[in-house]
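Given next, in structure tokens, is a single chain: the form predicted on its own.
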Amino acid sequence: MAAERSMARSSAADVVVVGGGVAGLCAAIAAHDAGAQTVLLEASALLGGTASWSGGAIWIPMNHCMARAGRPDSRERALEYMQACAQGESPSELLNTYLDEGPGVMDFLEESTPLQFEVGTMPDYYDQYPGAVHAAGESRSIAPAIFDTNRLGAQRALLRRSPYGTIPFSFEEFSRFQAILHPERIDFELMTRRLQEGYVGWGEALSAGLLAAVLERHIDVRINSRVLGLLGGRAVDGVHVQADEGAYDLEARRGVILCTGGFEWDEALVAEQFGVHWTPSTVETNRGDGWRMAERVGARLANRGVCWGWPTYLIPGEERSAGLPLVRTTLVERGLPHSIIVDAHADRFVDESAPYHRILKVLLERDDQGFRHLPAWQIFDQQFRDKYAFGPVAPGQPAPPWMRRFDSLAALASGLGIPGEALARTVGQFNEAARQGRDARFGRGESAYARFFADPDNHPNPSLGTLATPPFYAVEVLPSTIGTCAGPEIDTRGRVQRPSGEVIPGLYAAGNVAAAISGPAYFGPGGTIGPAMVFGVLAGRAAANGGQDG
């Protein structure tokens, strides 16, 4: 385990946190508040991680926002739902810890940081499971209020910003505007004023509030500092850092907390576990550093071959930074009327209105010939174009070249290289289902999740509408990961374990670097951010107390 000691620089702290996403920011705050001198190391020049690009929701059953809004929840119902989702692949003690500690962690963060939370707007993702919260207007998620980035002062430039643009509204405001389907209903005067004044919302607000808390505590934050090695013998007692000013060792007297994200940008690890590499929808520093360090010190690695992800598309020439493509998701578009998703056989193969994590799993199903449903395309007609936006293209705008346009379904089939007779049959069956208002094959539009993103003005089923009015359009659907969820197994305080079940002294993990507490499941909105924050805080407290409960 020992790494070669560099003489370029030597320093020490009580707790060293590796990674500046929401897990790392929460861990640093908790360790500091538990009395530990803390150093936070971030491999890039920005803090906030991929959560800054997200909606910023946090899935926390029995949270105080639900109680404040008069929306009941119970531990028994929440545990029943989590167990059903996890399918026996998650240690029961981690699920119980999450339920018991999660609400208090959110209280702590709201009380001790500039963050303010409000009740979320989205249901649990699987209302077919017992214990799910799915009634209209109910949610187990909470979300940040808008945040004034001027509070960050001169260090505002440290905040990772979303490549998709800033939404300076809370979830509740966005819902009142009905902006999911009708972005034109946004109060653009208010939006412009808030942007000019420096306000951010959603994931940017979440990261900004946590970053402000770290900076206001004067925690030692070191950017452009990549950690590739752990120090010590039987116990971890430091890290080897590669920084702009040179390599150096940093002693950790009480513990090291890995919060480096997943390994989706490491082509070798992805190929080993998934057999293919696709463009991730995450920050490019999620390259498996934590996995490899934990592996070298003998950690038990679990949940292999599982990732979080969604169906996406690419617009040629669009980049987010450094020549990397901007990956766009079909979060809303795929479940709207007048559209379907088909594979190379011209067959529908999934409920298009299902949660994104479920659709990714189906996209990646294999048979003897490879991926059964790739390539795939979302197909829609002029009815769709007249009513709904597709990504950045609003109704009434001309179709760009990447949105392939065809005068007939036969021409579309020929252009895509899929069987025309099969496509005609698939569309005919779908159109009959749309007229009846019931998709007997997949149940599209029947779940609470589907109804949340569908068109309530479309009857009798808010997700079903005929595909019948030319011209027809096609956009290729691509799988993309929003994080891997395999890694070192942790205990109820974030301590990394060996295969024997013994903890590795001095080593902790939280966030997507660790084996997900939910196994293969994605509970609901904020299903990755919630565990990252809760176990970030628990690990920070435990490390500050020398491995004991905080």
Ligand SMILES: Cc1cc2nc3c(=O)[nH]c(=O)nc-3n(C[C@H](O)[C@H](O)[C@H](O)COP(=O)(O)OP(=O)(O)OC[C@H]3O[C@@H](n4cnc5c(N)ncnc54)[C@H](O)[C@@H]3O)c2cc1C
Contents of the next structure:
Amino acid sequence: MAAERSMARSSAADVVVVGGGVAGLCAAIAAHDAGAQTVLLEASALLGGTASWSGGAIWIPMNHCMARAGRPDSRERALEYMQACAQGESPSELLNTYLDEGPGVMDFLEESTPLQFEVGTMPDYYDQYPGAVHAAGESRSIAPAIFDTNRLGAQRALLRRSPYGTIPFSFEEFSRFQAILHPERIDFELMTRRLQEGYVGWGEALSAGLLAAVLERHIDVRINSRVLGLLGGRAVDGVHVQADEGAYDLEARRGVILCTGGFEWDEALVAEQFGVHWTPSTVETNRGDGWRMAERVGARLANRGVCWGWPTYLIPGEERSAGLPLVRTTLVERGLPHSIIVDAHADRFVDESAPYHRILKVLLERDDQGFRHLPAWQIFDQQFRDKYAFGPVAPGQPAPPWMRRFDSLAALASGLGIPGEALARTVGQFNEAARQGRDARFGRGESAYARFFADPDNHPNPSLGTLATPPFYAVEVLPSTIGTCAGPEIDTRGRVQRPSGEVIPGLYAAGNVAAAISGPAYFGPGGTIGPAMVFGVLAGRAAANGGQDG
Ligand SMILES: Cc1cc2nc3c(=O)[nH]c(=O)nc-3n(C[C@H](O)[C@H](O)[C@H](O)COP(=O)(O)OP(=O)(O)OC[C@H]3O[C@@H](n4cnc5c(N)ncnc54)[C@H](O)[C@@H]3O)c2cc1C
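Output the form predicted in complex with the ligand next; the form predicted on its own has already been displayed.
Next comes the full complex, this chain leading.
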């Protein structure tokens, strides 16, 4: 274990939390409330991490919002669903802990922070599995109510903001506007007023509420402070910090909690585990430090090669910050009628209306030649363009150059360098399926997830419509991640384990830095933030109590 104690500044805390994303903020709040003097170290200048860019959905079976709405969940069915999703690749004690502790953690956060939760609107992602919640209007996810950032006072500048823009509405309001399919139906007057007043929603509201709770507790938050080493012998008892003002060691009397996010910006780890070049959709300070520190102290590293991900596209020149492209997902567009996704053989290869995590997995499938389905393109026709937005391009607006436009399918095939005859065959088969309303090949438009995003006014299948009206359009589909979820294996209290199954005393992990409790699966809306929050709180309490339950 790295044990060099050095440098100018040295200090101590009971609990040191490394990383100020949603997992780290929750861990710091819980450690503080369990009586520990806590320091939160964040590599960037901002708090909130990737959650600030997120929808803010939190997947918590049996949550209090479901009960309040008169639609209580069942533990048995939730476990059945989680086990079916995880396919035996997730330790059942972690799933059970998640079920048992999740609702209580959310109650704790609602009671002890300014956050308020509302019931979500989306179904579980895999309604073919037993125990899924997917009836219209039912959801295991909750989401933050809108949040008034004035509550942060001058420290509002610490809040990481979304490069996608602020949505000052709750999920419920957003659904009421039917804004997923009809962004033009948003109440723009209300939106402008709320923005002027300082309200945020979705992931920004989640980060802001947690940040407010951290600030109200006067927790020692140190930004621009990157942790690059763990200190100690058999037990971890401190960290080595690379701060703007210089490097120093910080003692952690009771424990260190790694909450450094995934390693998606570490090219070497990504090459080793995914073999892909991608632009991650996450904060660029997720550079694999957590993985490497855990590895150096002998942690058992699990869930290799697994990440949360989605299909995306880039608009040339569009940046989220200097030099870094803004990654846009085709969350809605890919499952709408009059569009398909094809590979270099001009063949469809996936149910385009499936959950994004599933599509990413298929996009990353390999054979002897490399990635089987890359490059891939989403192809759509003028019917699509007349009815639906594609990203920022509303129906009726002229196609920008990045949305490549062709007068015929043959010209499109030749322009993309894919076989024209095969494309004609693929489109012919798809059009037949669209007319019948049934995609026998992939079952597109049949799941609750697909129907949530598809066009209810399109018949007979809300996701199927012909590609028949020129011109035709093509946008390249690129794999991207919203966070890797391979890392040190944790136990039911967030304690990091050795290959022998013993815990490493003093070391905890939560969020995307740890091996996901769901193994390869993404349970539903909020399937990453939910576990990050629950195990963040559990780890915070356990660390404050020297490794025991809080
Ligand atoms: C557009 C988008 C929408 C999403 N929507 C949802 C959603 O609705 N629901 C859901 O469940 N998930 C969603 N996700 C994914 C979700 O946001 C992430 O999985 C989650 O926020 C990860 O939280 P985390 O705390 O583990 O890591 P992060 O939020 O990535 O935070 C890690 C933090 O650690 C810091 N850090 C890294 N290394 C160090 C170091 N060495 N020292 C100190 N600090 C360090 C980083 O700077 C960062 O602030 C979405 C993601 C995106 C991009």
